[in-house]
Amino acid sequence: MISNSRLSNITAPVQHPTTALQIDQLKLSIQGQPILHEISLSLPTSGITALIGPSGAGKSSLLHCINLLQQAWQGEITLHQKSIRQWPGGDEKLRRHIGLVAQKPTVFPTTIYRNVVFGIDGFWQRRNAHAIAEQALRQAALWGEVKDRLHAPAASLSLGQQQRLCLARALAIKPKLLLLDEPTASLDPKSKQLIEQALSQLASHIPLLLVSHNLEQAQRLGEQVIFMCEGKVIEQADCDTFFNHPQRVESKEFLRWAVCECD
């Protein structure tokens, strides 16, 4: 277990001139069981932040708090200086600004096209739905493979294509933040490469928070890294510093063995 004395020296969140997402003193308990402990971190307005740590560290729970799938938390989360608790229009409108792509693709039992445009809203968006769908599919590196069969069942796609379809669906709503929970964990090398390329391009426009158990992927894609263990942020640093000069003992153990003292 990690001692309180060692936790008192946890690296503070990296400060950015312009911050998209700010989390302060976030705590979460489920059925009396503490899951997240006073999480504080920040994300810049663009780039990929890799969220790493052992299984059970609270990474997925943190993502669910950010887009309010989990609401039993205390603390403060702001997106572009707006509290997500007080987002205009409520939870549904918030989720139009925060996209989430899970590890296992979930496609709706309808066509490829309708899957992509499912979440778009407003007169202008509906009027331009085809153009929005094409752009999202291009961004997800899927357009070339499906442009001639947009009205085919989404379930007819391969697993890797379905995952890219879920990415396109998230992008069609023009999110201000994209959350990704191990989006390439179940994919073949080619599909993984295509998604990584798409994410790298997207990161020049919006911030991405990427949960990954693949340390090579985190190092390859991440501009900054957040290391979690036992529901706590142990270290947050830029990618080069974290992987080459980690500051915390727990971080060094995790990088050496892919485990840490909380396992």
Contents of the next structure:
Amino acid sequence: MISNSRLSNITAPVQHPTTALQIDQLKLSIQGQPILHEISLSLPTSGITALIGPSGAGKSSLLHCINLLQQAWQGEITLHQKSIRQWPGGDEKLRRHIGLVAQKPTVFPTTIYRNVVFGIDGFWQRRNAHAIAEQALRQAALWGEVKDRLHAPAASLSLGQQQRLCLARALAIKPKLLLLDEPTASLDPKSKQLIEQALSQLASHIPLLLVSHNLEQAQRLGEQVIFMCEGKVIEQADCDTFFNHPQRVESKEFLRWAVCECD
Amino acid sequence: MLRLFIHSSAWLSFSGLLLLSGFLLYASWPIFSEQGLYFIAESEWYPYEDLFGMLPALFGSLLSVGVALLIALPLGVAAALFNIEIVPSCLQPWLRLLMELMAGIPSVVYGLMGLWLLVPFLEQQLDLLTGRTLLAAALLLSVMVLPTIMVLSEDALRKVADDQRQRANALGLSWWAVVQRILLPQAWPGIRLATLLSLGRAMGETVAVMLVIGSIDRLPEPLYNLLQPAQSLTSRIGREMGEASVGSPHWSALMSSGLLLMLMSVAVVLLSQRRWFK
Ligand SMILES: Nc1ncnc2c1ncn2[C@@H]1O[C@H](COP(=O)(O)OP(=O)(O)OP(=O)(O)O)[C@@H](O)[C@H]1O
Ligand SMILES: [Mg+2]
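Starting from the form predicted on its own, produce the coordinates for the form predicted together with its partner chain.
And the full complex, kicking off with our chain again.
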């Protein structure tokens, strides 16, 4: 176990062919206020990585750095061994490869269908927009509820449905990396289960970074866990290792009492 | 008490509209009863021979206002976008203040500037007999309504939630795509209001137009020729009302121009109603 964690410590900064996303020494301050301190982590080319930590730990901020919605950071982020700052074609091209389901579901004030196809770009994709939209809605476990009212306003959906619509919208651009900020926060157990199944399927060919406040969900879905607190990565480990034999005191405390005090 | 106040104010303003049209109709009745409605579509305006063709002035009003909005609307919305997106945030309030000040300048001042600067400029640059043309009126009107359009569009654009823009950005939309597909559609009600208000101001503008339009009652040849002196309904009222004796056919014909102006503004408001667009 110890050798395993030492190994991962040693290999973390090295570019690994099985690494999809690599973050080195990421620092972020907003208005002089440090938000993220020296974050280093890596995501394999497939599978779900659960990102957990108390509220205000900087999880959403980290996701925004990864798709350059937040630009004011220092350090290095590479996606498939290419630095995202120098992404060919610029930020917009990069974001087409990264799906983001934000914490607060926000639908565009147009129809359900148009919401799903909003980000679809490119000639062939546009021609097949309908098929892509259907597939994305099915994956987001929403197709059954909306297939007869695709041209109704998206705002008429319930909050949980809107959240799934946001997921479908992110899936429709066929991302190579999916960032999910509590995608099941306002869902009932049934649709939560459907979404989790869909996410597990997706994770077989692309990496997912899933922020979750639900430790059971993190344990159920994650292959890897990253534990963050106060802008620092405290521990990155296999799911089993983390939940059964956490290495750090802070992790143990968090698992036991859901509190975190680190300095 | 408040209820009563609100109700009576509402009825007062509503009946004001009715009263106004009633009086205008009453005042212009003699000309309608004498000449029918045909004179509206005729193009000879010689008050002393009882010829009251409205068409040139009507056409001049519509064309100058149309051209003015065609210029001012894209420019105003672009200026609003520019101020929000490109100007550094420390300068934004100043640009805005400038525009608000410009929106408040009395129109006669614009008219004087137009007469002093714009008319000679057009005369020289385009080698015209006179710079007092439909084009001068249209340009002046566009300058006058530009600040209003910009200020109101800016308000509307700023109201679009940041969340929406962020989600669109996250989907990989370019800046221009976000403008086109998020900002402009959502700011549309505000931009529409800006258009309406400036349409009203431009259509009713009298003094400034009177100073630069040339005041010749003749249809341009060809019709789209902006480089000839022309006439507008307002400018003719402003110019001739003083010399028309009350109750004369001339007076009545000018009153009917007023009625026509009012009908036009009502038509604009009705046409711009949301429900027609669905
Ligand atoms: N735009 C901003 N300006 C100032 N401070 C910010 C900004 N965005 C985030 N922060 C701060 O960064 C810290 C991390 O915020 P973040 O939203 O990333 O937390 P989180 O881990 O996602 O929390 P939660 O689980 O509640 O969503 C917070 O202390 C927050 O106040
Ligand atoms: Mg968050």
